[in-house]
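There is one chain below, alone, in structure tokens, taken in the form predicted on its own.
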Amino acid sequence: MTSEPDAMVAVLASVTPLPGATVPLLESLGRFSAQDVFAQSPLPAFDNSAMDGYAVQGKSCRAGARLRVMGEQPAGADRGLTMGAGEAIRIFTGAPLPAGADAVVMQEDVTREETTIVLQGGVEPGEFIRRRGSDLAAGQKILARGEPMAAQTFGLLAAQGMAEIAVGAVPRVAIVATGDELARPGETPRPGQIFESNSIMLHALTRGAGAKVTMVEHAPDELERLTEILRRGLESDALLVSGGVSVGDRDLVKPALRALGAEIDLWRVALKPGKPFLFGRVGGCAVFGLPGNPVSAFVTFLKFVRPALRKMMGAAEQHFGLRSVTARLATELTNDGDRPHYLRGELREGVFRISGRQESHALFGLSRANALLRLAPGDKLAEGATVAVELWD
């Protein structure tokens, strides 16, 4: 049985970033930058006013001083205005600062008398001025290769005049759920059957990771039919097979994959839940055999499939895994087993609580969870202990 760290190394060593593309900026959301991006112009691009008011010289400003208004500078085209001591220019937020001005006084702090303003107090040089380059300098790196394209970054890139950007690929993923015991949602299950749910869950997880699902199929426990369905799935960049990867007589995924020329790099990982996990390749397609139990499929997707998809997308290594945060334990937890155990729970207000039953079939508890806690073999953690948990939302 392969250790969890060795399994992760094997999976990531076997996948490479897919060819990317240059796309319109808005189409890059959720993808990863394929280039380092540097500012071509500073922000702000020129000295401008932070308020509606009057551009002035600080040395002319004291309580009761009267300044002559020489003109008006709205936001937009620079009118090239110039002012001197004892003068003011009406100015608006974002407007270029006139030559000679070194401060802006808010309109609320003056009294306007036709072509004159009367100051209510003094003004220091630099007040309410946004200096050129104070937010961003020309040549400064604003996005690194492998960083996620997040909505909050788009304003910065657009402010540099960028309409498109080079990003990594969106992997194409095929999903195959196996087993005669499965009935499709909407069908009437025969005695002994259960509704098939893994493909729906894996579809959602795949989309959440940023990849695209191109095929979803259900395969019966029949070698020839399963092999044909897997053959079509191998046309994608990644193939996820749910169930059929254990050691039973009806677990046909391995023989079907071998019939298709698969190189199986690992099978069975020291992990709970998720021991019957398989990984291999057929040509350019990465193949993941996930356990049939839904919680096991969920955990092995997060720990192995998601990082591989992120690498295919061109993500930097720090974006492969889940986000880790610290939390306090609501109850004592113990792992008396010989495998690392990923417990599912809810992180709320800094406290982690186990959610529901922790068996690999228990979907209700999983549905209430938003975090994973890894308990190493032999771990015994006290109530109130500080732990690291991983978030998938």
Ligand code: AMP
The other form holds:
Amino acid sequence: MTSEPDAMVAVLASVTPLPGATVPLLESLGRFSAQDVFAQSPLPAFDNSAMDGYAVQGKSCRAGARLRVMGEQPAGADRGLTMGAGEAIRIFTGAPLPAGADAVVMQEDVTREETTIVLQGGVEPGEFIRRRGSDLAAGQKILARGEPMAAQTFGLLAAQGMAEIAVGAVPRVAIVATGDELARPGETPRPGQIFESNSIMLHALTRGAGAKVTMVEHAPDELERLTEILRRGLESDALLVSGGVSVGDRDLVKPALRALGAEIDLWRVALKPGKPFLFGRVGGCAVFGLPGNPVSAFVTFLKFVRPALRKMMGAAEQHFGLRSVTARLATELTNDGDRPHYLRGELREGVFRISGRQESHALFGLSRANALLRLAPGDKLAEGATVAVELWD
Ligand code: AMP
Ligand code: MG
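Would you mind giving the form predicted together with the named molecule, to go alongside the form predicted on its own above?
Let us now look at the entire complex, which starts with that chain.
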């Protein structure tokens, strides 16, 4: 049996970033930048007004001063206006500042009389002006290779005039759920059958990780049929197989993969839930054998598949894993076993509480959970203890 950290190292060592593409900015959402990006121009690109009002010279601006309005500078086209002391130019938010002006007075703070304005108060030089380069200097790094593409970055990149960006790949993932006992949701199960619930869960997790699902199949516990279906799954970048990786006579995933020429790098990891986890490769495809028990499949996806997919996507290492936050424990928790135990629970208002039964088939508890807590063997954590939990949303 492989330790959890060794298994992680083996999985990550075996996958490499896939070739990416240059795509329209919006299509990069959820992907990772394949390049460092540096600002081509400062932001703002020119001095401009932060308000609708009047461009003025601060020194001619005591309360009660009367200024002549010499012209108008709208946003959008620089009229190249010039002004001096005792003068004002009508200006609008975002409009370039006329030469000679060093402040803007808000229109609410003046009284307009035909071609003059009367100031209600004094004005400080620099007031309501957005200076060129005050937000961002030319040449400044604005995005690093491996960073996620997200809404908050798009604004900045578009403001630089960028319409496209080079990003990492979106891995293609095949999902095969194995088991004679499985009926598809929507079908009528025969006596003794259960509904197949792993593939849709893994599908959602795959999408959540930023990859795309290109095949979903159900395979019986029959070597020839299973091998045939797995063969098709190997045409993708990653193949997720659920069930059939344990030690039962009908656990045929390993023999089927061997028949397909798989190198099996690891099988069985010291982890609860998730012990039967298998990882190998066939050619360009990374193969993950996930336990059939739904909670085990869920946890091993998050712990091993997700980081591997993120690496394939060109993510920086800090984006491989789940987001970790600190929490207080609602109750005492212990791990008397000899494997690390990932408990599923709900993190709410800084408090982590395990949700429902913690057995590997127990779906209701999982459905209420939003966080994982890792208990190392021998851990005994008191109620109220501060712990780190991992979030998958
Ligand atoms: P296995 O790993 O194939 O021995 O399956 C372990 C347990 O998980 C058994 O109780 C299976 O019925 C159940 N199981 C396997 N695959 C699925 C699936 N796709 N959906 C729901 N339960 C499953
Ligand atoms: Mg099975």
